[in-house]
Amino acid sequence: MYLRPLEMKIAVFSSKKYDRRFLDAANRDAGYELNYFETRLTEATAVLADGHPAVAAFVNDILDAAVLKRLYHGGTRVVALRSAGFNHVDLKAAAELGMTVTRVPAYSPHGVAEHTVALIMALNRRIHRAYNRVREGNFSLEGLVGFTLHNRTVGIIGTGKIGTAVAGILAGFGCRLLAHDVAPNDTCRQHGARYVTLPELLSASDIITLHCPLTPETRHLIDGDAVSSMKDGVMLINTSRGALIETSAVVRALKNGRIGHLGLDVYEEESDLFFENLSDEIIQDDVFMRLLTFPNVLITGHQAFLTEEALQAIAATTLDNITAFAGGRRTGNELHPEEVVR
């Protein structure tokens, strides 16, 4: 039985105040009860949910079969993420259970590639360092010597709409091109990307840049045998998704210098860690801690999404997605089991 919109109660999870203000805007025409919960989506905080028939969720709530099976119970039928990723989604439970589950494909491709670019830039040029020096007087160069873009080679892992960006912006910077992804992209090619295997990809490039999903099949793409065969002094940046890199071996890699910068907006145990304050508090992951404690690595909280076109769009669709469900309606936003994302 369909609702209209003004009987449809969602309950919106990890919410903070951006969230609020563009899904309050989308939602004036909608009319949706809106119910916000900053706290996580997981099996303890599902009963929030109770009465809801529409839950919107983000990256790092909880989805697995047990919180699906609560929400279900508590009456709700449609999870909208607010997001283009679903690997913390258990698709075959929600299918098996009858809930629709809906994501936002792509709401900000050229919001991620330019952040993408700017760690590039800052690592490069060690924007991060020399901001600290001059806070504090001191106005040396020494160990701030970059290197020019122009000409260097750089490996786009994953060439949907945000590596297509990447690659669409650093061919503007002259880089020499080289591209992997199981379906190559005429557009990328158009840039200048010559598609490679990855063996050859990892090997010849002076900066590699993830852009793919996290699948079973990538989990780990980048573990101590890739690092191994990457150029010393390689430059790794990822704002794709955290269990791409294997922490540990690229922990490895920076200590003996295999990779000379690293790039991070995205970790693979962020879900404790990202978007919240923990400045009061002592953080207790080691692994993280320690890549803190190097000077050529800069880590962003998961922010290369984070723009006003963005969060629009984000929200747009994800009430949009909404209310297709609540009318018996498709948009092609729903997610099943043998979905991968592109």
Second form
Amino acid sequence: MYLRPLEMKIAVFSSKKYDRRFLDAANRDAGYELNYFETRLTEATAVLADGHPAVAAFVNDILDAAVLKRLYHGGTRVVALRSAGFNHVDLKAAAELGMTVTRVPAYSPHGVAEHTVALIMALNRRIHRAYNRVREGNFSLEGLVGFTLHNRTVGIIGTGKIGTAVAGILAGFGCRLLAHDVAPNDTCRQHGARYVTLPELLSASDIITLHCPLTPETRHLIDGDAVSSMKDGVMLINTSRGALIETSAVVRALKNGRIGHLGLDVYEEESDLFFENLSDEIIQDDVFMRLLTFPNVLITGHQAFLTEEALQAIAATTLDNITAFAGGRRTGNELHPEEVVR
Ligand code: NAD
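Please show me the structure of the same protein in the form predicted together with nicotinamide-adenine-dinucleotide (NAD), now that we have looked at it in the form predicted on its own.
Whole complex next, starting from this chain.
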């Protein structure tokens, strides 16, 4: 059953002011009825999508079998992810229901890469600490000693669009680049990266940055064993997906000094925290709160994607994906069950 675009009502979950701004602009020509819900999509909130053939969802929306089934019974036939990552969707369940799931495979990978490098730079030169000190009239430099990036070895795990963009930036800094990927690419080699095994990358890198997707194989890729094979004082950066890291192992390594710096834009249990203002609440996640106590940990709340260019591209591609579905056309942005174990 295909629908004419004008019949297409879209329920937009987890929508913030910045999403509305860019989706409204992209919708000027398309003319869909966009109904914005600030709440996350869960089994309890799925009812809001009743009567909407299309749902636009984000990274912390729940799209397991139960939610998909509920959406299907409410009339939804296409779920358009406003993200590249799709680890939160039960694609098998969607296929069984005959629902189409689309994503935005690329939207300014350079923006995510630049945020990754911002975390590296800020942690290394203690910008987060210096900012607070200077505001309080404390001009002491004790504890602010960094290192020169030039000639340091950076290990990039996952050299797709974002990992390759990171390689390009760090090549400009004069870093030595090691890379690990199940599918190496020549652009990354042209930036000077040398592909090595995961154990070699882990043991030889001063900085390790994660850019592979979250899959059953990469879940807890960085566990206690991986951490114990890293250089003492290593800097670990994750702007990909939280569960690539076993957080409890990393907390232990921060406590005994094996990890010298940790920069995160994502966190395993972020769905209960990120994208909301919880400043008046008592946060119950003790592991997350422990992370915040370390002076050498810098966390941002899943904002690496947040540039004007990316929001524009996300909005345009999301609506294009829905238009293609409505017209019975394929864009290549449709997800298939086998991609779960890709
Ligand atoms: P991509 O598909 O272009 O690249 C991913 C790379 O990882 C591919 O080259 C793939 O071969 C490799 N890979 C897959 N399994 C691997 C494994 N087991 N070991 C090593 N490498 C493996 O994706 P991308 O656009 O570069 O995005 C990477 C990830 O970044 C996404 O999966 C997403 O989770 C995350 N992301 C985060 C944000 C953010 O705001 N923090 C924004 C966009 C994307």
